[in-house]
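Listed next as structure tokens is one chain, alone, in the form predicted alone.
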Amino acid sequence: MTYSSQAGTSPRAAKWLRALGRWAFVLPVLLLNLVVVVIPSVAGLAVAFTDWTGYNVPSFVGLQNFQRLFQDGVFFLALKNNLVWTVMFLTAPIFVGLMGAYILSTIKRGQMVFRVIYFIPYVVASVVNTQMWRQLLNPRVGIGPLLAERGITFLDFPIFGTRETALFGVAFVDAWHFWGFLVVLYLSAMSSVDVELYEVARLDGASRFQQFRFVTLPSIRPTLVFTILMIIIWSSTTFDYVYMLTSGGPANASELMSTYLYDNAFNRFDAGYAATIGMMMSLWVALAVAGFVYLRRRGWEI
């Protein structure tokens, strides 16, 4: 006996009841997404066309904020720094993460201990990480002065206080905490690679590097592409390490779009202009996602 006959309802009514049940499960998530994501996004888009301090009544100014943005040298410096930051994180952490994961994949005993050790910096609060490295790289009592006493002077200068090195110093600290996460992620992907592929490669005379290049990398491509996409997206919103170590200084040398947005919104009380910068950050993410969607539609296996 069917449910509809038991309940005394028609098949059409039973179909509507089943659909209503499915929507009952989905509706809370949709409402949460509407309140947390959609409404703030639309509000931010509207604010970008206004002159608003965050306290007064917003006044519509049209495209004035966008005209100001394209004439703002600090914004373009922040955009350039974001591009440099992205390139750095698409190279060194991924390379070190892949090498570390591949080396760990050959360890059969005690591998979990190394996984935990590598992952610890990622779970430690960013405030703790930044304070630790602030002391280690302190120009008076850190590693630099200690090495300088022994004739090694290449670190004997204020890394976070020099325009030429501030951005790279912050990137180093952030990458130090991040690469262990990539090691664990890549190692998990490598553990699912069919061992018979390695056996066949060894029988064909492939070296360890050739096995890594022609077996490991193609097998973990989905994970690798996912991390590349996420790094591009995360690079547009990087904030905490830069803000805590340099606040975008000195002289905007380590300024990123996120820190420049924060400075305009909460220090200069220019919420309208800050919303315009936020739109540029959203455009960054949209272009990255659109690029990957385009490549998938072109038949790329990503």
Contents of the next structure:
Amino acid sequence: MTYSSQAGTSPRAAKWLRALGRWAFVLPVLLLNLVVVVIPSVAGLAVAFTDWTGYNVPSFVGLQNFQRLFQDGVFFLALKNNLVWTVMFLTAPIFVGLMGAYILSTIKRGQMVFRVIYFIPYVVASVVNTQMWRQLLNPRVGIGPLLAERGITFLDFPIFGTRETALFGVAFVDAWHFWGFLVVLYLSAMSSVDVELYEVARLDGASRFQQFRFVTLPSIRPTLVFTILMIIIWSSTTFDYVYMLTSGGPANASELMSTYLYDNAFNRFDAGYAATIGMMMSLWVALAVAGFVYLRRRGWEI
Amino acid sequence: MKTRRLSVLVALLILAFGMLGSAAVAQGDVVIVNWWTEDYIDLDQINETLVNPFNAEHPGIQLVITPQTELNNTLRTALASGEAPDILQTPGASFIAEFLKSGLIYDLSAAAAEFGWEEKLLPWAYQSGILEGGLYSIPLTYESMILLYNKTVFEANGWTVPTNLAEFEAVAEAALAAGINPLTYGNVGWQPTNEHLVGIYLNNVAGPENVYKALIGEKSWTDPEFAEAISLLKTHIADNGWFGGSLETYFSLGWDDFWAELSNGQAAMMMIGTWGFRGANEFFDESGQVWDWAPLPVFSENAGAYNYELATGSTLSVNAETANPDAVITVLDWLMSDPARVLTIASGYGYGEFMIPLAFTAEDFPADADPRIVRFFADFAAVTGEGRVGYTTWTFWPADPNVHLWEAVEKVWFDELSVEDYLAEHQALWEQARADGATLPIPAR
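Form predicted alone already given; the form predicted in complex with the partner chain follows:
Every component of the complex follows; first up is the chain already shown.
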């Protein structure tokens, strides 16, 4: 029985009732979104125009926080570091993840064991991973001095304490925990590729690399592009590994927008300015999403 | 009939719930006082020495101490959301100033007058809690900066503990020649560690008198005495690499690392606060070597005779929203009313935590107290009693200049910022803090 078949209900009212029914199903999610996403986002935007310390009654300061932001050398250093971070994560982990997944996809027995092993770092808490790598790369008792005793000296220096290597050191640890996640994603995508395509490629004399280049990659493009989008978004908000390994130091060498935001909000009692930095991070995400929407509208299969 | 039975059942149920409600009210007669503390505190020890004795003496109050991870941030978030505990434990006076501006803390002036807290606490410690004419915090711990050294290493090499710059540099050179790091320290896990060193050099190069004048605005931080202090620290930590072997190593060592280095004899000395007594006992017990301490060497004539920097390690305040301020005040007064009790509580932490600044005498300490630690507190009382006091940055600096002091100094160490520009920035932040009324109480000399 439909609403329109009910006695005394006009077609217009029935249509309205149907719509109401659909909205009733969506309403809980919408309310949840409103409470945990929309209201905090709007509040964050509003705070960016105030001198809120985190506790006081905020006063409106207009564009003062934004003027300060555009003259703040540490913010631009953090922005640059975020860009470097993004480039690093768009290259090494994706490359290693693709290679790992491709090699694993050819293994028939024991594949699940490797999947689990690769995925374990991703599910281990970041505080555990950082403590482990801090010890492994400790300049006194880590692998650096151990290798140096055997004549291999390239790791025998304080990686997290050296300005030139601090950011790369943290990114390495983060990437170490992250790449297994990519392997599992890519492997799932590869498992759905039609095996006949590989057979045809082999009959045409394609090498393993050519099969990967001309069969695998085009077939998993939606997954690949999705991971690229997510990496760009996540790179703007990455925080835990930097905070726990270097706190953005030494001398801001590994400062990211998120750690600088935290510094302003929690060390300097400057929640208004921290919200302004948060707005810049949101802008980063918006630009990334807009770029992908644009490409999709241009007909890209992503 | 059925209806009547149902009515009786409902009436009985209402009665039963009513009785349960009465029981809850009776239970509610015991006032619960919540206090969050640092997560490295041994809860069993603190329950045994503090919570249980208090609760036994006060049947109407139940004190509950709960360790919190990242206490500072957890507390601030809870305060902002109105969910903070009754007793607010903060890292120092600059936090109290911010809370006070927002009306989040309770004025303890009346309680202080009623219970004579001004007489119970050391005068400077009592003063440090006064803001805008009211008492808003009491120190949970008082501390100072000292020179800890590996006595085994010093004796084996025939070195004497340095008391001035020349002796300090001579020991450092001798240590280097012997393949030992002169000093060890690091800021992994707590970036503000930098301020320990900056404060030490300001007080022992520029001298406490000059620091005092700058704190009260009679002197500029850009004056040459302060530039000399920051330059000497840069020479020692960055150019000479005396703190752990190199500046980069300083940024890679944490609490366990530098204690292991000192207690194993890989380093000779450490400039640290008296909270280090806890680490010294723990790590030297493992290594079997011997530690001792000395006042920090005086690095310049400006500093005069050696001094002890005044510091409150943590502070206790009362949440303005607490439902039972009287019960909370009872807890605070109980804490301050018995020096022997305070020492019993603090003994579990090498007298580096829960050391409320009361006027202790050597006789107040338990018989089994480490004589080296008792010697410190006796000397601290004597020296500070003569007015030879210095100033720690986390007790006397407002929030913005304080953060600048420990954050921007890293750029000085890495030659990204000149000493002059660093101090000019610092002076500007102090001027802003003064204009905003954000300065903290400075005890008169």
